[in-house]
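In structure tokens, the next block holds one chain alone, the form predicted alone.
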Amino acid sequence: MTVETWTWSIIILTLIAYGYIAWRTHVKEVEGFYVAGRGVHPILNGMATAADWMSAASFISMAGLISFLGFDGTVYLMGWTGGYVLLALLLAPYLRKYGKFTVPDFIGDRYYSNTARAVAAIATIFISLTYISGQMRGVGIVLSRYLGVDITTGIITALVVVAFIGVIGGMKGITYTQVAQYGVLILAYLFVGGAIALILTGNPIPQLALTFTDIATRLSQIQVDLGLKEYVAPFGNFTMLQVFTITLALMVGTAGLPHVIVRFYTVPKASDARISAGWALLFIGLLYTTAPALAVFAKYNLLQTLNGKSIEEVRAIDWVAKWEKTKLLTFYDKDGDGKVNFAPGRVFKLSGGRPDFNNPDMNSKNEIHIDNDIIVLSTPEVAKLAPLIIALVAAGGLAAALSTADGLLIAMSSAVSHDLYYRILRPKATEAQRLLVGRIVIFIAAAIAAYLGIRPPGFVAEVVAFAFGLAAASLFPPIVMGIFDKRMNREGAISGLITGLVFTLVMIGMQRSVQIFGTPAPLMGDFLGINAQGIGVVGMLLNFVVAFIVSRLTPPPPKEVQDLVEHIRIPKGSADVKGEGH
């Protein structure tokens, strides 16, 4: 069978399986809808957490960024992995011991304020919408290339599936769907990583193949010969300050992501949250230790395959012709020699932050435009792997995007239906009314996500980095201070949260105004040398400082709130705390 036939078959089968799981695990009560009835086994929750957290950014985009950024691309690897460790050790067990439904739930109760709850819910919505736009770009890339549908149609189709899973199954359905999606995505990633490692080095274990061969050195030399930057040289694309701030923003942003934190509410008790976190780290590590190896192998193989070949010869390659139709891989013979030449710089000038394929950049000698997000997806074809493996990788990329989109939709639904509607607007709403609102919100959020996916403000990993920056600047500080600072009060938390969120939103908007608002040029280049991907660190620091100062100038929280903080922090007996919820 052809690649397209295999891909259609596997993707349809996996989508049917996801829908069937959601239908079998459908829920009729709010605890099942919000936190899967708090009955998920720690190992299964570890798999679901890994799938929820390892989005299209991890599967599709991270290896591509490491391929093209080299050393500097490892900021994503260090930031996301380190951030998960931070979340697992610093926050997850305490939040599970508290035992409510959502992050705004914790913030609202801890700071005895519906205003704090509302601001946290709004922050959750902003973070989730930003994050989900990156996932939808990943969906569009997979479906436009392998199924031949246009990106808009692909995104809408995928979101219908995601919305169905969320509406029918709630968190319970999403959890078990994510378990299946993790199996698909990790199998696909390890297959392609092992296969290309075997082809290029004779060793099928990517981590060992990268460590004990000189392929990274050879890649560096090829890039130097082409006039590109040495692959392993640091600070070629980011300054040292940017490397530090991006890494830190991704770390603390991970620890503040509402859709990941809520996963630890789904296990039976607080001790299970720790066990679940350990399993999730193992499942995540399988992909994250493979990604840098795959990045090196893919870039090396791509340069060897395309550079110096005639354009006619290159276009005769089946996979090149198919990717060229998507405009994610294109050529322009600037010197008229009929050959494809890699060189520093852009092939095309930018318009609205995106390549203008009718306007070549003649200041650069580069003649091949490769979108970062196709590296992983194109590697099986470049390496001439079997059509079944190629189709499996496409299904893996789709699973990665859909699994995270599921979690984000339920996080937004919970923020609106539980924290805004039930806890603030209609405290006497029935369980049926709350479920209805939650399901309606999923459809509305899916529609907004479709629009954002069609016009995302950057590559998948870049867009996701913006979401992490927003989480770092808004939710992370009040969660940390809510657990470890008894003196932190509602006035401090609210003022800090608003300061961090507004500052970071404005900075990202100004630095990415071309993509977001269509301005001729960015309204701001950077902020004191810090770019949009790392600006969340500044927002986080502002949040901490403002919250601390305001809290010390205003009355302390009530004694019962201070007792609550003590109760959350005391580990003794945490294994027995069930967390009844509302």
The other form holds:
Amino acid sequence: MTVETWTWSIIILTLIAYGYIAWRTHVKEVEGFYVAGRGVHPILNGMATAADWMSAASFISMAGLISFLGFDGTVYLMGWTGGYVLLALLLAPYLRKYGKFTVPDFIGDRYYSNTARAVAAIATIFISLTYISGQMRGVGIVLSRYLGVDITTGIITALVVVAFIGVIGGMKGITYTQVAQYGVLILAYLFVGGAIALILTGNPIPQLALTFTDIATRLSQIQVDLGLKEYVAPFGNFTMLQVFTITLALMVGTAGLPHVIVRFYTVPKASDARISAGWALLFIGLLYTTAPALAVFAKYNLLQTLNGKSIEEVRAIDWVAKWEKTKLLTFYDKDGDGKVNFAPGRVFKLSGGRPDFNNPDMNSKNEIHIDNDIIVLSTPEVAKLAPLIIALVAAGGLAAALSTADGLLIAMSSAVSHDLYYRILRPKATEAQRLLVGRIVIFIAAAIAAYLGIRPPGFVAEVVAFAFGLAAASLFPPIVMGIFDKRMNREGAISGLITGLVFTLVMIGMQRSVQIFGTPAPLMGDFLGINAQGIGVVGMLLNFVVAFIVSRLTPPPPKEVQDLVEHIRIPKGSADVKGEGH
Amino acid sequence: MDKANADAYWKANTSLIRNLLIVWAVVSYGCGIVFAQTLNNIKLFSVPLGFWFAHQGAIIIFIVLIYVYAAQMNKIDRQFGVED
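Please move on to the form predicted in complex with its partner chain, as the form predicted alone is already shown.
Every component of the complex follows; first up is the chain already shown.
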């Protein structure tokens, strides 16, 4: 069978499996729809969280991004894992003890304010919607590159599957499909990482191959010889302050993402929420410690295979010819010597943030253009893996995108149907009405996501990267203070939240005004050396400081709210939380 | 649960959190970022130490920290009789 037949078979097979799981786990009550009936085993919840969390970007693009950034790629490696420590220690067990269904639920009750509830619900919808459009682009990439399916058809098909799972199975269906999706994506990733590690170093375990062989040092030396930055040396692409702030913004943002937090509402007890965060990070860490190894191996291999060879020679290699067609790998013989060489700088000039393949950048001698996505996508062919494994990688990329999309859809659905509709607009709504609204919202959100994925307005791609900064500056501080500072009150939390959110939005808007508003130059370079990706950290600090000061100048929260804080601090009784009360 | 006992439980919890977050910050922001350049002069097996922390070590230690917290808290919960 050809690679294409294998890919079709595996993708169709996995989609049927996901649909079957959702159908088997269909739900009829809100407890199942929002929080999977609080009956998910901590290890399974760990797997579901890992799939929920690892997006198309983690699976397809991250290793490539790291191989380009070298040491500084740590902003993604540490930034997208360290937040789980914050979640486990500061948030998950207490929110699980509190019970109920959503993050805005907690913020609204803890700050005895429907304004706070509404702001938190709107922040949830906004963060999730920007995030989901990125997943849809990932689906488009996988389907168009492997199967030649038109991107629009690909996105619509994927969303029908995702919406079906969400509508039928609710959180329960999503949880168990995510467990299956985790299996597919991690298997694919480890196969790829292991195969290339074995070929280049003789050790099939990528993490060990990276640590115990000198391949990273050799890559570093090759890069230096070519005039590129030393791979293992820090701060070649960002300043130390930028690495620091971006990493922190991503960590805190992770801990503030509603679709991640809500996963910890689904385990039976508060103590399960703690250990489940450990399992989640273990499962995520399997991919996140493989990615930097894969980045080193793939880059080493590309430099060794391509640099200084004649154009005919490199085009004779199967995978080079294939990926050149997709423009993920492109050559431009600038000096006309018939050979291709790596050098610092860009091969092509950029137009609208993408390389313009007809317009070489003559200021640089670089003649080999490598798209970040190629590192994961091409490695199975480079390592001469069986067509089955190549097909598995396509299915893995798809699983990563679909699982994240589903988690986001249910987060948006509960923010609208539970927080806005039931808790604020129609407190007398019946369970059946709430479920109906929840299911309709999944459809509407899926339709909007499809539109954003097919026709991304220029700024959407920009905003996706900043969803973390916004989550860090808005939702994280009021939740943490709601648990750890009994004196924190409504006035403090709301003014902090608004300060953090507005500051971060304004800063991102000004620093990225070219992409967002189409101004000729950015309205602002950076803020005290901190760029737009890291600015959420400043927003978060402002949020904490403003909230603290305002809360001390205004009356303390009412007695029953202080009792609520004492109640969530004690794990005892968390297993009894059922239904509406606590 | 009386107030004194509840306060003692909360104190035990927050000191544990503080200690673990210090380790969290030292391995990531310390070893992986601020002191990475210096640590890169030392080799761990075949790779520079700063690079290893930034690309492998910090993540592994994060995982261990969560398991330690979960295990220690189960102990503290039982000690104060507040296990769930």
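Please read these numbers as outputs of a predicted model, since none were measured by experiment. C-alpha atoms forming the largest set that superposes within 1.5 Å between two forms make up the rigid core. Positions refer to the first chain, counted from 1.
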Once the two forms are fit on the core, has residue 512 moved its CA by at least 2 Å between the two forms? yes
